[in-house]
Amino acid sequence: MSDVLSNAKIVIRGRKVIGGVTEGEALVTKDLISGWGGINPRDGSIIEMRHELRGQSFAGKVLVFPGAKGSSGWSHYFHLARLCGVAPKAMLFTRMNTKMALGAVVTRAPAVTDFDRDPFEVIETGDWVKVDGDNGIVEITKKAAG
C-alpha cells in the first residue's frame, strides 16, 4: 500500500533551519512567496495577483512552499506577520536564500530544508502536519478522504 493510501504516518526528514516542536494543518503551493507587496502582515493572507493562495491565510499553518521571492523586505513582512500573531506556526521550505534563512530567523517557527523526500508530493493542504525543527523531523498525517 502507498504512503498517501496508507493510515501510517509518513516521515520525511531534513536540515534543521529553527528548532522547537509544533504541528498544525498544512498549507501548500509550489509558487514561491514574495514578501513585500505579496504578503498582508496583519492577517496573514496572501495577497499576489497571480499567487495560487491569494485571498488564503497562513495564520497558524505549517506553510508548505518552494520559498522566499522578491527583495530584502521579504523578512520584514515576515516579521510584521509574526508581531500581529498570524505567522506560520512552521515553514517547510525547498530552497534556501539569504531573504528564507532572515525569514524564518525572525519569524520564530520551526522551520526544516533539504529534505530527503519531495514535500510537495507527500503533503497536500489539510494534511496534518508535526514539525521537529530540533531533529528535521516531519511526520505528516494525511487528511481524512472525501
Contents of the next structure:
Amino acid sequence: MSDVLSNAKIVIRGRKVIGGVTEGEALVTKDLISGWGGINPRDGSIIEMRHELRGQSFAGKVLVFPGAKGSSGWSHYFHLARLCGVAPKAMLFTRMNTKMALGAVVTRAPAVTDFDRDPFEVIETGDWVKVDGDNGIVEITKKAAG
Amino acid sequence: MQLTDYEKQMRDGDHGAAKARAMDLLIRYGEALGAERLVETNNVAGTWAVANPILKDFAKSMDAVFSEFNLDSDEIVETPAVETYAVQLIQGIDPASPEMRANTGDAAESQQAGEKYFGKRGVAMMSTCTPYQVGNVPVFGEHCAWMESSAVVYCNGVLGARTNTEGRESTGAASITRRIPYWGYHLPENRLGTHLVDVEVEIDDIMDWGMLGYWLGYEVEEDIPVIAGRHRKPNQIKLKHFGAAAASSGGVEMFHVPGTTPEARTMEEALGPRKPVATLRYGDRERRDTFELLNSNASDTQLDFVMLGCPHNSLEQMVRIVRALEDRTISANSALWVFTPRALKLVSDANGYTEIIEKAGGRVYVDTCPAISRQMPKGTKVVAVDSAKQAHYLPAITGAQCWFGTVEECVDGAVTGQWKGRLS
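Structure of the form predicted in complex with the partner chain, given the form predicted on its own:
Once more the chain from above appears, this time first in line as the rest of the complex follows.
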C-alpha cells in the first residue's frame, strides 16, 4: 500500500455524548467492558477473566468498544479512574445503556456514539484518533503499515 | 431535555446548592442518553456510606464524599435529607467480623460513621444487595432508581416495577430531587421480550437457574429473554440467582417467564406484537458447557474457603445450609462464610441457625460479600461457591481458583476440605 493511502484520514460522524476535543492512540476491543470487577481504577487495566484486553490499560487511550456491561458500579469505577488520572482520553462506543451514559458523564472525557459507519471496521488499536465530541466528528489516521 | 418549572428551579439553585448540582448531573446524564425528560420516582436503592479507602484519598468529609461520589460535583455541598424512600445497598465490610477488620484499617469505623451520617438524612441502612428481601418491594409499574444489577433485573423482571441500572451518582441525585431520566425500562414499549429461550433440560435447583442465567447473559447480552420450555416453576431465590447471573455475564435487566412474572401472564403478552429476533435452545450441551466455563479456572481440589450467599441468602437458603451441615464440623483446613442481610440475620439468630453454623466452625456475615470486601480467610487460594455471579467476579478480583456447585456440594466441601462437585 502506498504511503499516501496509509496516511489517509478517515472521518466518521456520530452523536455527541460528552463534548470536548482530544486526540490519542486507539485501543479497540469488540468485548463489552465491566466497570466494578472488570477494571482496576488505580491503573486503568482490564481485569475481567477471558476479556481480550485483560492486563492492558486504557489510561490516556481513545477507547473504542461496544459499551458497558455488568455491575452498576460501572460509573463509580470509571469515576475513580478519572480521579486516579488513568481514565481513557475519549470513549467511542456503539451501544448505549444507562451504565455507559452515566459512566461517560462522570469520566468527563469526550464521547461519541450512533456512528454513520461501524467504527470497528475503520479503527484498529494503534491508530491515531482525533475526537471532536461537541460535533460528533472522529478523524482516524491509520498507523503506518509494517 | 424538557424540564418542568420545578425542575428548572432546582437546576437554577432556587432549592439549594445540592439540588442544583444534582439537577446538573441528571441533565448531563439525560442528554447523554438522549432522554426527552425526567420522571418522578419515590424509590431509590443506592450507596452512600464509604468503606473503600480509595475514596478517602479524594474526599475528606461526608459532605465531600456525597458531593464527589453521589453527585459528581466539584463543589462541596451540604448533604440534604433525602426526599424519596432510599435504601443503602451492600457495603464494603461487616464491622462485626474480626477477620475482616484485621486487614482493612479503619474501614469499619468509616462505614459506620457513614451509616449514621446518611441514616440521619433518611437513608434506610438495609445494607444488602437484595433490598427486595427486606421490605423494599416496589409496586407493579412503580418508577424506581436502583443500583445493583441483580436487584435491577429482579425489580423489572420479577416485580414489574421500572428501573434502569442506575449508578452511585444518579441514585444520589435522584434521592434528593425525586427525578431520574425517563429512558429505557421506564417506557413500556422497551419492556417486551426480544429472544425466546427454549429450555430443553428440566431445571429446578438454584444452581441450574444460575447456570441458565449465566449462559443466557453471554447469548443475549442486554436483550430481553423470554424463558419457556421444561423448567419447573421458579420461586424468589431461583429467579434471584438467575437474574444475578444473567446480569453478570451479560447486561440483562429485564426478562419474562410466562405464567410466572407479572408482565407475562402469557407468551403473547411477553413478546407483544413483535416476533422474537431469535429462538435460543438450552439443552444438555449448553448446560454442560456452562458448568465447565464456571469451573474453568479451578484445578486444585483442596478447598480453603466456601462462600454462600451471593446475592445475600434468604431464610429459605439459611435453612438449607443448616440441613446440609447435618451436625458436622468444618474442616480445620477450610472455612465456611455465609452471607445474609442484617435484617435476616436477626431472624437467623432467633431461629438458632447462626448458632448451628458457628458451632460447626462457620461464620454468618452481613453487609458485604468477598467480591465487594475483597476479604477471604487468610491464605485462601481455592474457593467454592453456589453462585454463578460470585464465580464470575471472585477469581477476577482476588486471583483465587473458584469452584461452582450446589449448596450441598459447597457445604460438603467445607466439611471435608475437598471439592467433589460434579454435574448431575
